[in-house]
Each structure stands twice: as structure tokens, then as C-alpha cells.
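Below, in C-alpha cells: the form predicted on its own, a single chain.
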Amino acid sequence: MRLILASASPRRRDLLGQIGVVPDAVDPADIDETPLKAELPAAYAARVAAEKGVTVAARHPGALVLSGDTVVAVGRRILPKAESEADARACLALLSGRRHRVLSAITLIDGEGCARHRLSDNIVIFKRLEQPEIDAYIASDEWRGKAGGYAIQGRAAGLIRTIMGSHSAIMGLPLYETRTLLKAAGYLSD
């Protein structure tokens, strides 16, 4: 049984590694990831990861294909992936001593176009960030691209005061539930 994963991030390909899972290949979905009008986090992140399977199987039929999207919210705010200085530091400014929740979707499309979906939901507090916080933080460049303008897995995990969940799904890939799917579709065995 062939495994794609729909996705070009190599923390995804990392993570799956950690649970012994080497993609056969990586073919990213390519969509439009705009959320919909009055569209809340949870119900964007599952959308969008289910859309970017759908995507990806259409053009390898016959495998499994692993799709996932990572949302971070304030409330039913979804922040963006930053692209810019100007959206990292607007992130940060409003995640500064505040509780938010980070939202990894998972999809796993088996070879009969089967989809089973999870969703990984789990909350982080950062403590309150001074200006020469932010500031090294932007120099690190680690913000860019990733959802509400951080990356847990690098130089913010100073910054963080508290999470409750799942690490690996903060990082973009919930891997206790990517796993169970794994094992359902019976490409794991124990």
C-alpha cells in the first residue's frame, strides 16, 4: 500500500518519521486556503484538510493519501500563515499574554476514496512578550510561513508559558490521531 503525503512541510515528513512512517511520496495540494465567510477555525482546518486530500488522490488512485491543515485562532479569528514582518509581529502583538487554540486537522483518503477525518484541538498560552522579545523573535525569521507567525518547535518554545495537548499537532501533525487513522487503514500494524 502506497502512502502520499499532501503535503510539502518537512516538520509533516519529520513528524511521520518519528512514528516510523515514510511517505512513498510528497505531492502537495496546491488549493486555495482563503477561509470562508464567517467561517469558524475548527470547521476551516477540517474543510481545508479534507479539500487538500480530495486533491491529492484524485491524482494517485489506488493509495493512501495523508492530508492535514494547522489553524491557529483567538477566538473564532483565524490568524494567517505570516508572510510578512508586518503579519508576524501583528500575530504576536495579539497572542501576547493570551490563551489561543491551535487546530490540526488530519485527513487519511484510503485507495476506495474512503475519508476519515480527525481533528486535534489544543490550547497555548504565551507569556507577555516585551518589544525586544518580538523583536529577536522576528530576526530569528522562524515566523515565516507558519500559522499565527510561529514555529513551536524552535525559538518561540521560550516564549510559550503553557500548552495543553498535543505537541506534535501544535507542530502541524497530531500524531497520536494520525497514527490511529494509520492503523485503521491497515498500513500500521502494532
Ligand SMILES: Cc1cn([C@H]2C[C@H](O)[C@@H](COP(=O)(O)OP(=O)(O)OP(=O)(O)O)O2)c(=O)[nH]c1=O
Contents of the next structure:
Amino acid sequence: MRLILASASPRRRDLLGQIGVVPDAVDPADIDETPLKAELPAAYAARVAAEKGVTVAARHPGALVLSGDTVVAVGRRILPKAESEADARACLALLSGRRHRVLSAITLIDGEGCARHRLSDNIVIFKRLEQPEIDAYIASDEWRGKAGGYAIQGRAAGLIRTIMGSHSAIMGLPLYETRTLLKAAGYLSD
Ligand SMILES: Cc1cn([C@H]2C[C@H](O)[C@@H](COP(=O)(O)OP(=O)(O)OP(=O)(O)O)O2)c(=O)[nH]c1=O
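I would like to compare: after the form predicted on its own, may I see the structure of the form predicted together with the ligand?
Shown next: the complete complex, the earlier chain at its head.
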């Protein structure tokens, strides 16, 4: 069975490799990721993961297609992927000293077009960030393109007091749920 990873994220490919799975091809979906009006974070993550999967599955008939979406949320608010320094500073100001959620949704579509979905709901708590800590983090550039303006796999780990949930999910691909779906689809046997 061919496995297609529907993601441009090198992190997702590396994470998949961590559980011994190497996709036959990588084909990013590149869809519009604008949240709908009043869309809640969990529903948004699930919808975007599913849309990425459906888009890519149409290009690979008969293959298994794995897609995902990772969202950082404070209450009902979905934080953007930080593209500018101003975005990243606004995210860090919001995350400083308080808990937030990281929702990581995955979809696996099998060769018959049957879609399976999982959502991993995680909590991350940053320390109260001092101005020099924020400035140093901004200078690192690690926030660029990251949901919520940080990446737990880098320097931000030194600023995070607690996580409740799955480290792989916070990075972008919940490996427990991924393995479960790959087993359910008959791709992995053990
Ligand atoms: C919170 C957090 C997010 N991120 C990243 C993972 C994702 O790249 C990004 C969330 O955006 P996504 O839309 O989930 O993924 P992507 O745009 O990188 O790739 P694709 O849509 O093609 O699958 O934020 C981290 O790397 N570390 C973290 O701790």
C-alpha cells in the first residue's frame, strides 16, 4: 500500500520517521487555511486536516493519505502562524504566564476513500516571559511560520514550564493517534 504524506512540514516527515514510517511520497495540499467565522479551534483543526487529506487523496487514487493540522488556541481564539515579528510578539504576549491549548488533528484516507480522524488536545504553560526573553526569542527566528509563534522542539522548550499531553502532537503530528490510524487501515501490523 502506498502512503502519501499530505504535508509540506519537514517536522511531520521526521516525526513519522520516529515511529519507523517512511512515506512513499510527500505531496502538500496547499489549501486556504482561513478560519470560518466563529469557528472553534478544535473544529477548525479537524476541518483543515480533513480538507488537506481530501485534496491530496484526489491526486493519488488507491493510496493511503495522511494529513494533519496543528492549531494554538487561547480560549476560543485561534492564534495565527507567525509570519512577521509583530505576529510573533503578539502571540508571545498572549501566551506569557498562562496556559494555552495545542490541538493537533490528523486524517487518514484509505484507498477506498474511507476517512478516519483523530484529534489530540494538549495544554502548554509558558513561564511569565520577561522582555529580554521575548527579544532573544524573536532574534532566534524560530517562531517563523509556526502556529502560535513558537516551536517546542527548539529554544522555546526552555521557557515552557509544563505540557499536558503529547510532545509529538504539539510539534505537529500526534504519533500515538497516527500509529492507531495506520494500524486501523491495515498499513501497520504491529
Ligand atoms: C505549537 C508548535 C507548532 N509548530 C508548527 C508545526 C506546523 O508546521 C505549524 C502549524 O501549521 P500546519 O498548518 O499544521 O502545518 P504546515 O503549514 O507546517 O504544513 P502542512 O499544512 O503542509 O501540513 O506550526 C511547531 O513546529 N512546533 C510547535 O511547538
